[in-house]
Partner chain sequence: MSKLYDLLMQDYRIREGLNACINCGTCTAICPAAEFYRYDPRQIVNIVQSQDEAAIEELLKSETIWYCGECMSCVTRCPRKNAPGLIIMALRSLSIDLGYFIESEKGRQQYVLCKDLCGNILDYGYCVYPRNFDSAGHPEAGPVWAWEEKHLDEVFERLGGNLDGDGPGACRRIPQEDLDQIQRIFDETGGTARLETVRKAAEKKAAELGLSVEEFAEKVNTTCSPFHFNH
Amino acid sequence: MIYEGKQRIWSDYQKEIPDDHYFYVRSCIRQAFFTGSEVAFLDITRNRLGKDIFESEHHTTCGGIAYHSDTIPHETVMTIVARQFALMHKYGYENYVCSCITSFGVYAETLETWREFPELQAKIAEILMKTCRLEFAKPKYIVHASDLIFKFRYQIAARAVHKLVNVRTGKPLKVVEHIGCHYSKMFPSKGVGGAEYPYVLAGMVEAWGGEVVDYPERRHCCGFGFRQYFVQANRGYSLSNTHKKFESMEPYHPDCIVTNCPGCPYFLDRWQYVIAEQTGKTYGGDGRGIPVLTYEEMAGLVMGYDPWDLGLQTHQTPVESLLDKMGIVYDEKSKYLGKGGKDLGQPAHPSCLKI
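Any chance of seeing just this one chain in the form predicted on its own?
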């Protein structure tokens, strides 16, 4: 009875994720921060798994950064969102998948607002027709891209070239999973596992052979926080948030960190450099820091993608220590080569992080 009760409770934290036929919307900042992640997502889902993932060149930003920075009103954001959904409907899709966690939160908030205030929905539909000549529609399902990789985690495991296992010791790699705040803290029912037990990244790690690290500040913000970073005078708050997380996870000796948000990997990656510059301290035990991955990059490594095709050379905290542990063979000389072998030039090496 106790087990059955737990199962019933856990069922409340589950999420229905359709298997196929999605309208895909990219993130406005992920393409700049982690250049290969979205390309990897599309290649894995379309070409490796044979899924119908459609995207249109006409989609735009969701407006989330401007909205959360208080520079545009909610009705403007809702009109932008309505246009995105209308494009989905125009191309014959009803399942909507987005790359950005902030977008995911904005879409969830918008749909909840329309549900609570149908008169506002009618107003937005009218504005949409007047401004864009598009028919108002809502998705049947809305998921984040990490939800899809989570759903296909066992299919990816079946195609694995590498596992999240230290090839030298045979032991599972210790992985810190960090969930973006806008994934499930705003609307817990929209994320796998809710706000208390988010499982979307932990499920990937476990399916691919790794061990999830549980530590005191596991659910603490990465430090981005919009106003913490966008307002220059507040950036000390951003850094202190990230520093608190690293101090908390350090005793558990993680091999890497995986995230599902555009901002989280950026700050967990870059702030390691800043902390080292300011204090002389590095995390990771060998002076190289703790590699930080997006979930697409982690999936790509498991499936045997070339790390430089995934864009791992753009990370400020070096990833070679993780590649070596996983037994991934890579060409050091091609790390900074572009298309056709063009030399892109090497960045200056920091004095505080070993490269």
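Target state, the form predicted together with the partner chain; input state, the form predicted on its own:
Here you get just the chain by itself.
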């Protein structure tokens, strides 16, 4: 092997990720269903690593889910995107970090369309001024929030309280990494490792002591499919795709799954529950399923955050098997408590999936 040649080829799959000073935009799905993950992202980057990550209450959805459900025209989503970028500029930033993979794809597509059709960019700038009185601007850099955690993975490793290692056996935990389709399938150059060798999550797993599981359907979509989930009649599409992935990964006995997309962790978590209730089949060794984490949740566990501060109690597939393997001490009694120890009762137990 000619090492220099390999290095040169690999450099083609890298992206530039600035070290600091970002305008942060949230994800519609992640803020609603993985609230603790977005909170952890800001705490890790701002308070633990000392980075400047600014959020304005004036930003909105990027419109991506509505766009990919074909409910809004192309020019509508492009103008909402232009408004987000204009807010970044207004607050004095030129680096843009988004929490959502659908948004990340929409931003990449929009910038590419504007590059290819400058007359369309001019038209959108005009509409933006007319509707919002905001000055058109484009970011110098756009990254996904997982790109930033990837960039800081060794700094996080240096602060690790726990590793992705089974404390009983001393062996690395086997981690399935699932990357959202819109991270790099459309525009490979925008993602770490491109579409062929996406490394954004694998890099975190390796840096924190785990071992990445390679399995046949590793790059298959989770099955969100936008209209294929939001319409009740179509949800079999979403379930079938998740089922295909679980059947494919099962022989490799993963200890957990880590994701970087809003929908993927939700579907990989919830469809395990549905498969168990419908067929009696559970994945994982003890009838409790395979825990599914966001990358912030995984980083948070490594850094010693309380699992219930991260929101792991809001997952339907329980995470305790992973906590035990990592040697994390947790308080079972406080799992479902509200702030200040307020009693909120407990969720009902599924009939098949053990919790």
